[in-house]
Structures are given as C-alpha cells and as structure tokens.
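Only one chain is shown below, in structure tokens, and it's the form predicted on its own.
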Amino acid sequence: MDNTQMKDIQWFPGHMAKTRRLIQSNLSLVDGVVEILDARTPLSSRNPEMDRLTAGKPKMILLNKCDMADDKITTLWIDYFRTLGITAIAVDCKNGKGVKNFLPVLKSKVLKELLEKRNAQGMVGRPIRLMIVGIPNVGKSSFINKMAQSKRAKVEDRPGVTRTKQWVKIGDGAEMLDMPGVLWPKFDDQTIACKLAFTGAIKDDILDIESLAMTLLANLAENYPEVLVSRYKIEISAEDTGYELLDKIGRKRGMLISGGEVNYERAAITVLDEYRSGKLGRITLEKPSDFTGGEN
C-alpha cells in the first residue's frame, strides 16, 4: 500500500535550544533521569540527543499513554529497553495506571546502588532528586501532578507548554525537576516526523493536515485494517492509497461540499482527532523489530 507523500517537517523553536542547555546545566543537581516516551511511538518519541545530554546518570523510561497503545507491543518495548540496560514501565499519567509502581521500581532497580551507598554512609533521609525529560506533549506535567497529587505543573493538551524548569516535591522523599519538552534540530527520518505529528507532538499549524491524515490512514490500513472497517464502515482493498481511504471516509460520513466533492480538510481533522483521542482503539505505530530488523 503506497504512503501518501508529505512535505518535509521541520520544527525547532528557539526555546528548544534553551532547554538543551538547561538539561546540561542542571544535570549535576539530580540523582537520576526519568525519560517519558509515548507508548504508541516509543522510539520515534525518544529524542536521539537525550542519551548524550544526560550521560552518566541512572535512567528510567516511562511508556506513557499505555491505555491508548497495543498491550502486546508495549510488552515488546519493555523487553527491548531491558536489552539496552534500561528499566521501563508502562503508565498512563492521566488515569494513574501504573504510576504507583514508579517509586518502588526506581528505588529497587534504577537507584538501588546509589541508595545502598547512601545508607552505608549514614545519609538516610536525603531526598532523591530526579530530572523529568521528554518531547512536548508526552505527559511530563501529568505525571508530576499524579505523583505530587496536585496541579503544580501546568498541563495543557498542546505541545510546548512547559517553558521553564520547576522543582516539585512528591511523596516518599523524592523531588522532581520538570524540564521543558525538547525536540531536535532536524528530522532526518520523515517517517519519525510523521509519527510525532500523528500523536500531536508537533503543532498542527505547521503541517499539511490532509497529507498527514492520508499517511496515517495508509499506516492503519496496513497494520490495523479492522480498526478502519469497524470505525468508518468502509471497505478496504490492498490497492487503496491514503487519498482513497480519506475519500471513502469523507463520503461515508457525508462530509461533502458543492458538486459532491469530499471536504478533505474536514475529513482529515476528524481522522486525526479520533486517533489522538483513542476513539480508533489501542494502536501502536511502531514495533522494536521495525528498528532492529528482527521478527516480533
């Protein structure tokens, strides 16, 4: 099935460069780094610069929005990160799923050696200080608010809301430093850029919405065809392009303009909104084998 061609996506606001400097300048203040990824796109939502920016610190990964992702594939990602020596757990920061496991796993695995060393030195009661990192709109503020049981961090469903660093005290002797979301200067792989756009990590106002929806539909038709059939009551053939799928959905939903033409912009907005809100079901857009060449 052919993917609809999209124009190259580039997005690197000035505050992103500032965030990279903030991460590096504050790294010495923390005991560990918690990286939040989107469970639907774990590797695409992982800033390739983050390992370099946070080198030398113990790291834990949270696969957020797991309630919108395919459970079986999330398990594969947890296993994949384990092979890299990184502890990962699945969470949903909005409803709190898995969040209660965070501190126990952090203390028993990620920071076990550090805490044992402190205890041996009589440094009991010293707070654990953590840096929270991730791309825009991945759920950092929602996670911190769940942990702190408050609304300390500003939450809004659009990328780039957190702009300055802030310390937040959470239970059980831990503090978190919330860093603004940071993307990277250039998307060398436009497939990754599209996946970030699908999930809302890149602002819609810089995108061609119709092309984006067509690309998403081509992906879903290849990997989750039953979802499109069930949701939109359309028939799918192996020859359908993203354009043809969007046309079918627009006609089925009665999104027509004068002359019987489909209002493709309206149809595209509907498809993207329904995907992002979870109305299409639990969908993961990439598997470890997509990057490792193995079979999962």
The other form holds:
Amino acid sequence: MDNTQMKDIQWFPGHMAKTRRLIQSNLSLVDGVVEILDARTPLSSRNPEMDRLTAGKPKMILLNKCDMADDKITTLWIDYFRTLGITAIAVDCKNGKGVKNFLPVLKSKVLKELLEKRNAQGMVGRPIRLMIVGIPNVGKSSFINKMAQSKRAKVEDRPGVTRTKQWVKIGDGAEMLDMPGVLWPKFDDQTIACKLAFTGAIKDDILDIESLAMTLLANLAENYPEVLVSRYKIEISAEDTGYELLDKIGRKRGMLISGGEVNYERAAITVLDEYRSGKLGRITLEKPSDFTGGEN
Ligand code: G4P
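The structure above corresponds to the form predicted on its own; please provide the structure of the form predicted in complex with ligand G4P.
The complete assembly is shown below, putting the previous chain first.
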C-alpha cells in the first residue's frame, strides 16, 4: 500500500495504560472474554496486547460488520483464528445476522470445559459472566443491545459521571458487563493506521483526508479494481497511482474548481464516505495471507 504521503498518525500510550487497568480490574469477575473485531480489518482492529491482557480466560472473537465485508475472506479469517485455537464467528450487530449463534457456540465450544466442570461440581444455575472488548466504534454497544433481554437506557459517557458496573442479562443464564472495555488500537504501523481510518475507527480530523483517499484507492485498485470501474465509470491501468485515480474520479464526477483543477478534498471525502457507507460494496481490506505469507 502506498502511504508515503501520509502524515504520521500517532498512537497515544496513555490510552493503553487506561485500557490495561480497565481490563485487569474486571477480569477476575468474568468467565470469558468476547473480543469484537471489524470483519473488514480483523488484525488491524485487534490490539496485539489482547492475548496477554486476557491470558487465562477463554476467548471468543466476533467478526462484526460482516454485512460490509467480503464473505469469502471472512471465512478465511474464521479458519485463521481456528488455527490459533480461538473460536470466531461472523456477525452483523446492526441487523442481528449471526447473533443468535453466539450463545450456542460460546457454550458448546468456548466455555465447554468450564461448564462441564461446574456441572460436575453441582454448580448448576450459576450465571456465565462475560467481558466485551473492542476498539471504539467496532460495535460493542450494538452487540450488547442486540443480546440484552430488556431494553437498555443509553448511558452517556459524560465527564464527572461515574458509571456503575451493571450486569446485563442476555438469556440462557449468561450476563455481560455493561461497561465495554474500550480497547485502543495500537497503530505505530502506518498501514494499520490507514486501514483503521478507512473504516472510520479513527476520526478524520487528525488525518490528511486526500492522502488517505489516495491510499484507499491504491488498495482498491490492487484488490477490487472492478469496483472502481463499475462505481466511478473510470478506466484504470495497473500503473495508476492513488493520486491519478482520485483525479479521474474527481473529473468524472465534475468536482472541479476554477482553472479545471480537480477539487481533491471534495473527491477524497466522497470516496471515503462511499466506502464507509458500503456504497462500494463488501470490501475487506486485509487477508490472513497478508500476515502469514500464505496463498489465500
Ligand atoms: P462501540 O460501542 O464499539 O463504540 O460501537 P457501536 O455499537 O456504537 O457502533 C458504532 C457504529 O457501527 C454505529 O453506527 C453502529 O450502528 C455501527 N454498527 C455496529 N455493528 C454493525 C454491523 O454489524 N454492521 C454495520 N453495517 N454497522 C454496524 P453509527 O453510524 O455510529 O450509528 P447508527 O448508524 O447506528 O445511527
């Protein structure tokens, strides 16, 4: 991915310290950890410290926003996590797709041993308690809302207002901690930072929007060229840089300023908005083989 023009997106270490405290102070209260990842960027949206932070607890991964991801690649990711010994399922917490699989899979696979042990010890009826973690905007609240048995009031995160810890009943004797662990992504790698920005996980106001759109276009030209051709009705060649693609799109859409120059900012905002709202189709930005060097 060409991100040479990206200005550095900084990672703030203070967030990680807060995350560690939050997770560590609540970990002893739960039987398992549910980690929510964005199906379009499963590894980039995963904090690499997660396994260490939650060591010793059974873990399940939800590949959320699967409605916006490429189905074939989502399947590859589920296989990839299986090779790491982690059970993952695809979900769409906006529309509820796949959410009904969560509890059966959790109980029959992820917490199987624990539940058998409890049964053997006669500890029947004890609730299963879970912690939900994931980076901002990945869909933690949407998941809890879909699972909650009764309607939850939206609790605002206002400074000075302390949220008390609450357990939300999600059926089948399971409860979730209603205090999602905000897990900041670790993005000292600029490629990861770009992918998080494409999906809207990092706010635009800290970014150079034109460079970002050019980087996204270069990624799409490599992996989904047909999408650019059909959406923007442009011709593309293998040599096109992100800049040239943005230029072509701006011209095709008539986004010009005086002198016939393309209004690159407007074109960039359009491209990013259309990607984020799913108008470009179901696009996944990374495959397991990008990390393992395999063929998939
Ligand atoms: P968070 O608690 O982890 O911060 O995330 P939250 O649930 O608030 O979700 C962030 C945004 O992502 C919301 O959109 C939500 O609707 C959307 N979202 C969550 N899960 C899915 C999913 O599976 N598919 C899709 N397509 N979107 C999902 P928003 O624009 O902030 O709000 P709104 O659209 O719900 O009004």
